[in-house]
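In the block that follows, a single chain appears as structure tokens, in the form predicted alone.
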Amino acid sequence: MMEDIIGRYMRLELDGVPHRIYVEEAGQGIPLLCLHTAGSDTRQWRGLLNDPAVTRHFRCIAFDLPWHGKSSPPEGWWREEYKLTTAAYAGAVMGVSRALGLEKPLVMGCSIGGRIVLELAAAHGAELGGVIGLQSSAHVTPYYDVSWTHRADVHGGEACAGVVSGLMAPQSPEAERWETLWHYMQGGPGVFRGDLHFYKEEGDLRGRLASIDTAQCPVWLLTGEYDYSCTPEATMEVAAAVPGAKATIMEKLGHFPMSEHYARFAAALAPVLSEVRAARR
């Protein structure tokens, strides 16, 4: 049986540097463009575009980073040292958006996208519909040695996959826990220490939250309670921060909600969904 997801390849500069992106949608209606997270792809989002019940009102797009899944790194990759920041990465979202002519699309991203998409509100809210951050926070504070993913002598990928396990909901299916560390453990050599350079060094975004205007460009906060990287508490601080947000802490759920849970998260996902959807009537 096959499944109604349309992956497709789009070529596009970004910083003025030609890129190769990977991009898969379902549905119609409402743009509503999904961010994966730090070293992983859009095959999280495989719940999100196989339901119909979200497909049906909405146009549902993911694509892969540069570096991730299967956009490939630039030409030249080899001579530098891969390393996420904020500029770059709202440029590439921006830089999708527009090629694919998005009218006010809905932007939802997890953790490294549930950080970006606070700058998106900030810098670009004008061109956007709303955000939903999922397990948003504005900062973290390092708790690890990064270094550990990306060593001669460590397999990487099982070491990335072996840093997240510990976020996710003990609730949550394990078939869903264990396809979304299997994403982690495909990831290529330096990419997921290079996101967290954007997630835990550079992308420290407290200063910029008083300049979002939800008036402008809603916001929508969803995190899940077990989850020690992007805490709940985190969240609301973000809440708080922007006047007009809106947060939920979602029950029996981790730091994936849309991979390691789908069923649950579409529970909570559905009233921001409705309520965007009234919007645009």
Second form
Amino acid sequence: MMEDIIGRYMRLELDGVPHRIYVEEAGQGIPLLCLHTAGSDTRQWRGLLNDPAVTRHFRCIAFDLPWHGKSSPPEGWWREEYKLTTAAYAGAVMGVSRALGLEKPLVMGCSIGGRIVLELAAAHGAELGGVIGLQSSAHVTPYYDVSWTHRADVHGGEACAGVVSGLMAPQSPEAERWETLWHYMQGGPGVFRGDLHFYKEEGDLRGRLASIDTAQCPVWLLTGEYDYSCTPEATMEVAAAVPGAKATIMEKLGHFPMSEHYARFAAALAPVLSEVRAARR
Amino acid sequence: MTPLDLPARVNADPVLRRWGRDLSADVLLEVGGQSWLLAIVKGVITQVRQGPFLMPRWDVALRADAEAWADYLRPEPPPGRHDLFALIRFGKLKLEGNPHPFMSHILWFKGALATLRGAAA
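The block above covers the form predicted alone; next, return the form predicted in complex with the partner chain.
Let's see the whole complex now, leading with the same chain.
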């Protein structure tokens, strides 16, 4: 059985630097651009891109950030230390969106993706049809030493998976949880840590929330209750700071709702997608 | 179940034996006022002793809040109490000593201690 997901490579420049980016998509209709979590890749969206209830009405697109999945790092990567920044991340998302010619895309991101959609709404809201933040927070206080995810004497893949494994709900199906961990075990050396530079250090967006106009760019926030990285409280702080944002706490889900238990996540996402469709009729 | 049951649970689990194949360490587990010393050699728990100890020697210590640990051991633990890192995040578990055995074998520690979950918990 062949799935409906089609994957291709895109050549484009990001901040003047040539990149080769892996993009996959399924479905037709309203463009829905999906952003994976730190240290992972597009496979987290396999449930969504294989869900006919969604792809019937939405053109679902996911891409691997540079350094992730099947998107190579740019030439010269061996000379630099990877550190994701707000500007580079927003530039990559908007660059891919523009290269694909998406009109008023809905952007849905999880974790670091749930963070950057807040910046996208603040800085590029006029170009977007709305944002959906999964596990969204404006900042996170570090609670472990992230250097353990990138050391010569510790297996990086196993450490990354070990760090994130408990972020999922214990009720999530075992196979989906371990699939999610496999993606973490496959990340390049130091890439998860480099993403966390944005998530835990540089990308504190508390000062940006007031710039979001939800009349122009609607904001939905969906957060799994078992997430202790981006806690439900952190999401509710964002919701309180962004007038018009609609927040839902999802029971029996954690930090990777779309990947750890797609069926349960789909039920929480459906009303949001219905609202999007109703607004565009 | 108590930590005294760990050797029977962990040593018979082929997955944990594989995750722990390079793990050798003396681990102090403390829950409230109770403590246990685990001797681990290449992923096998060769000995568990129950405290109190006069002069314990260990490589890494895990000191848990008793109430939070009881929640952790529930078959369906509540958010924030369901994982060792969740307990660390909310200040209910302290890691002391040399973090290397723990941080290089997170999946083993999570899996091994989760075997204590069950009817008796």
